[in-house]
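Given as structure tokens, the chain that follows is alone and in the form predicted on its own.
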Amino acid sequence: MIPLVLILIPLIGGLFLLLSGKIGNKAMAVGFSTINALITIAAAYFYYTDIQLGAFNQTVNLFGIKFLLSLNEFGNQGGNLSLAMVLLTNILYPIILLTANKNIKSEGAFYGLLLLIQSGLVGVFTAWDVISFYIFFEMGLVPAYFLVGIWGSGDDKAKIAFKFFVYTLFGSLIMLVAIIYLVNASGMGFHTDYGSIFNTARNLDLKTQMELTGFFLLAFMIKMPMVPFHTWQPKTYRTAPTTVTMVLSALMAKMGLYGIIRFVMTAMPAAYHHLQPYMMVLAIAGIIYAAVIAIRQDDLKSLMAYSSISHMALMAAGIFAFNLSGFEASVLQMFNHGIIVVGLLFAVELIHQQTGTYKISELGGIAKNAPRLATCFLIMLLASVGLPLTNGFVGEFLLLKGIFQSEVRYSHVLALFAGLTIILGAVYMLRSYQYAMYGETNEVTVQTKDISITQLLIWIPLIAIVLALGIFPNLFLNLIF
């Protein structure tokens, strides 16, 4: 069952902005966007707390909200997935919105697009059958392609917005033939719930799953994307507009990940087993490269880009591990990375509206003009680098420690290499915030302002998630697990 309400309330009024054309479009789609937070914040405190209202419940079931409500098993793993990702992207949304630049052309068509893809995650995390999960999959690509393409920088954005559109295609058409191959072979007809096909699939001979996973591995490491799948998302994050990055970086990856528990780790465990050791070299290569190559970067974007793929390929060998630390502590670490890439970039777009440039060389002494930002960008920072007290310590000491756990041959060596993304990113994030806050001003930064009260309001709520899950982290895994 799929809890509609949560997919309709984005999905009606993306459509009804786009067509009004009225003004007020920012403060309508947040409007939205909040009451998907509050009611999937409400459905997650009624199973935490395990309270039953008369009233309310029988509102929760009748939109099928009750969904959110119940467990999802994979496995021995256990886990409410879906629950940890609906909670982060309905979170996330008003946040994301609300940094929005003010200068937005065709405002309604903006933020109609944005709460379409909003719509099509939702759909994708609480998907009951393989057929909705490929639709809701693809719903967020068109509106996607359309941000980038019309609302991105760079004469080039055109061409940056087709290359991503094909990437991804591609690796979604490459799993449509998987997902038609496995309904075909239940020979079930239209009955596609994960239950039928995934016991389908589980029954195959090891050379059919491999060749099926093979086609879900691609579709889900280029829409992370992971090493070698990445070319398309450097230059798109960088073309796009700082809020539509939110979106793909924050959210739009998950789906990555998300796919790989539910189709690979789930559905064809043998062959997940097969490529187990694999698939844990190929992730922590990656989490190295993106790191060292974001090292290289002057641009305050790009670097935030490869930051991500590393942090992602991070969690993709936690997933790999195949072990209970690993696999909460990739769940965790979704939910965190998405808090923190939107706190960071939230301060990368404030620099770049008072700077006009992203470049870290062009930047230097901020901080002294603008101490509130210098403070907001640090946290979120030692976040993202794992200092202890921070969410991200959290979720990457457990990483490590399921990795170090991993039954692969020498996994305490790939654990070691993995570790390399703590000491490199914090090469990489530290360098960029000292360039770019400490030093002299120049005649680009001279003039720079301390963020509003406004905008540290929209901080708030990211910090506090960053320290309460640094602090106390059961707070999620009790929530989830």
Given for the second form:
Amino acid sequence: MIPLVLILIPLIGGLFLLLSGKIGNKAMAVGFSTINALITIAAAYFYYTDIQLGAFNQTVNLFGIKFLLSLNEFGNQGGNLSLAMVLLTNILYPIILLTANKNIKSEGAFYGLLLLIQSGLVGVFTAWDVISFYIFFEMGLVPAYFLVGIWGSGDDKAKIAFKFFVYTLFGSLIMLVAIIYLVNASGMGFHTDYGSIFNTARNLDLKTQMELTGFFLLAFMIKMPMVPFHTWQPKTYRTAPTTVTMVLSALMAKMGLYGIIRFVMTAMPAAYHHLQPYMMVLAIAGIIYAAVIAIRQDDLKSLMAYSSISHMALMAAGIFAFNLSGFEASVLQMFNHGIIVVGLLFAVELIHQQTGTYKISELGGIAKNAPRLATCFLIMLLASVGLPLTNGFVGEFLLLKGIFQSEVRYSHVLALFAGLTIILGAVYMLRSYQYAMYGETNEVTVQTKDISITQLLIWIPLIAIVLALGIFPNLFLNLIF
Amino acid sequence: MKLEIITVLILLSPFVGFLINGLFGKNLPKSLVGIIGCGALLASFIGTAALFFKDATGVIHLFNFLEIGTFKAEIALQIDHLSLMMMLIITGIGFLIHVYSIGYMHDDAGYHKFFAYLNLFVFSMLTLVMGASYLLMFFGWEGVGLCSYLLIGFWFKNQDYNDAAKKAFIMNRVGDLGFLMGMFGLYQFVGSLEFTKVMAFDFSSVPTHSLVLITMCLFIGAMGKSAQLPLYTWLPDAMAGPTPVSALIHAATMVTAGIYMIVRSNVFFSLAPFTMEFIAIIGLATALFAGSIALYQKDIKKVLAYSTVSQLGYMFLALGVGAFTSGMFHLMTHAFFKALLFLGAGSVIHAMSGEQDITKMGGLAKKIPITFWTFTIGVLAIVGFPFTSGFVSKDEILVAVYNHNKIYFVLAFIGALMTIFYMLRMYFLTFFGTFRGTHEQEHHLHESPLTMTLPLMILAALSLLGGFIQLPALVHGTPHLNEFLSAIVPSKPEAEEGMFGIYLLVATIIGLAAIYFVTKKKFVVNSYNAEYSGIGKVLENKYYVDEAYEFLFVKPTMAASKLWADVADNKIIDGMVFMAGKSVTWMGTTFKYMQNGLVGSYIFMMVCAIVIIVGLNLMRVFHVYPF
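Next block: the form predicted together with its partner chain, after the form predicted on its own:
Zooming out: every chain and molecule, the one shown earlier first.
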């Protein structure tokens, strides 16, 4: 029952806000998502204390199709990936909505669409059959398209939104081919839960497995996105309203990694094993490529976009490492990165609200007028570059350890190259921070004020999670694994 | 109180100080901020002293950090003689420098922030030396790097300072990557990162080349943190920070973390002879390289900075030749006299209204007598004047080097001579001769307040007498420190202890004689009017290493960034995506002509299709496969 409730609350809330015209506002959206967050936390608590409720699972019959939903992976052993991602989505959502700018036109529609995305996200992460997965996977895309195309900034926003839509849809359709093949091969029609799909997939011959793996990987690499399928992303992140950028990078991008774990790693381990060295090299090349490009970005949001590509690639490399350390670390880091990237983008948004610019070259000296903002930004930045006692360190440390220990040849060398992220990350992050926050104030930044107490209240949960999971990562690991 | 509680309090006390001053310091009176900052350190120092006198050792388990499969990491503190020694240095000297800062930073707007950062630094540094595993050591390792970053860039309005801070952080990160790789390698063989398990591990099962790789990786970490060739260029730039920071972080404590780490790991470092030799060579090269640069620097803090790099080189040289205790001993005496020299330099700068150029000083001896006398003791100690602490510790190193390799010894000896030269040059330029600054500066000349001079006096006493803990070496007994550290560093039978003292005595006499001629004449006089040429110019410009790094690393990375963004990303990858998109449009525009509404063309196409289909079927019948 719980998964269905978690999907329905934002779905109903979203539709209501979307159709209610001028009545809908930010407070309502925050209300819906807060209720969702509280239910999720309660569910996580029950799960942790081993109160095995049947309520974690759900079967819905609709139009003769059986939709399977689950928040405990039907008692699946070896980690509750679904719960981890649903927790991330639902905890972050009210925070993300709260960070939104005050002056947004057609508030109701804006927040309604955002809630629809949330519904889709929860659906993807709780789906336990391929049809539900595919439907929810697509469900978030349409609202995101409108959010970028209508509320975005810049003259070419329609063009950029269109490219984003078509590119990711292209990937999804390729995945659909693979899904249809698997459904046919299983011979169970539309009643195919993951278990039987995985069994079917494992029993296919290696060549077919490789082809299907290729299809799935392509779709998910576009979604993450991973180099070289990433070119839709920087401009989309830059054009989208920051609130939407947060959803895209903290949550929707994770659908790609989630998919790789579900459909490639779990379903077709044999094929995955064959592709492992190539994928690791590709991912690690992506880490360096995106990080180096990030160094010279002048636009803070573009910088965050390339930084995201780099970090996501590290998580992908951890998954491809194919061992426990890499796998658990990438799940942990998916969660961590979500929190961190929202924090970073929030800082960027606050700077933009006051100065009207995202350009690093036009900023400077903000730390003098806004020490609180500077401190909050710095904490998130340090988490992003993986400083110990922040959650980012635990994730990156374990990911690199996983890559180091993987059975691929020259894994040590791969880990060394992947490890360049800790140097390059520091380069681009400190560089942007230095020129945006330090130095003398100029005419753009001279009027900046520090963040208010209300805004500080939004920061507190983010910083609390960053530190809590940095000092007690076992909290998360014991809950999920 | 139970020892566990004391230990935890030692660690947490500076952290609490950081929280109070960091969160509320803005609204507290300055005196209270200072008391909280110093009090936190004093509490830690008293606790450490209590542990020291009770001779408490042991591992204190706090909580499980993370657990993945067989990988278990725990937050635990280890108190043994090595960590106790470091803790005493950190909290003791740390406390003196905190007290000094009350006076030095008194008029700064960021007073509370400064104390908060300093306390955070001490917390990180204590984590580094108290942690019971390489993982926790790495926590402290990165933590001190952050504090160093924050404090170098303390006056963040100046972008040059921020550049220096960023450089320090990034260069340290290069070393940190080495440290990480070393840890992963160590874990691969030992299956744990805890010191107790690593020390008890039988390394004979590990192939030597793996051990060399692991130790080399760890040493790269040490190179970054302890500013050795080639990762040393951040340390002279780090002098942008306030002077107490230079004294505490960039002389006495943080930069010695690399030494501590290697001494901590001496069990398996000594099994990797290649690495040991490499460490000795790097240490020696750094000592000479930095020492020669220090000869031609004009900024009082830069001279001291290169001197620090050079002295750290000596410590690594000692480690490389297997004299771990001597390395630790020099670490301790160096902490005393270098902290003293930096704080003395701070007092000079304070008196000179912010001037740091020694060619614009002169004749300060009479104006600031306490600073002058304490500084004199510091100089004597660092040049190894007989029976000062620096004499005893440097001599120990030279004896060990002599027994290891005669060529190394000669070079190290030359390095010791350089120390005498650059220190005395700075000393004479600052305190003797005629005043060369402006009238306004001369008018403002004043001795520093007691909060600044008292730490100077205490440090001067330590610099003079600190060497005596090794005194039994003079009378053929086991030196105290060797005995104290015997649980961590297994002592080797030393047959050559009788040679004690002779080398530095000779060095000092030669040095003083040389100094008399050189300083009185050419060297000092030339320094006034600033224009060096030839080798002097190269040395003044620090061998152009910064420029070389700019050319080798910074420029190519920036060029790659631009090229990849503009060409690879925009033109090639996105270009292909664009082409893929275009091809769909192209197909659309092409195929639309097939639907032109003319019945004739439809029939033509139909006939073509029939011909093709029939043809293909015929080929199948006759087993002709064109493809």
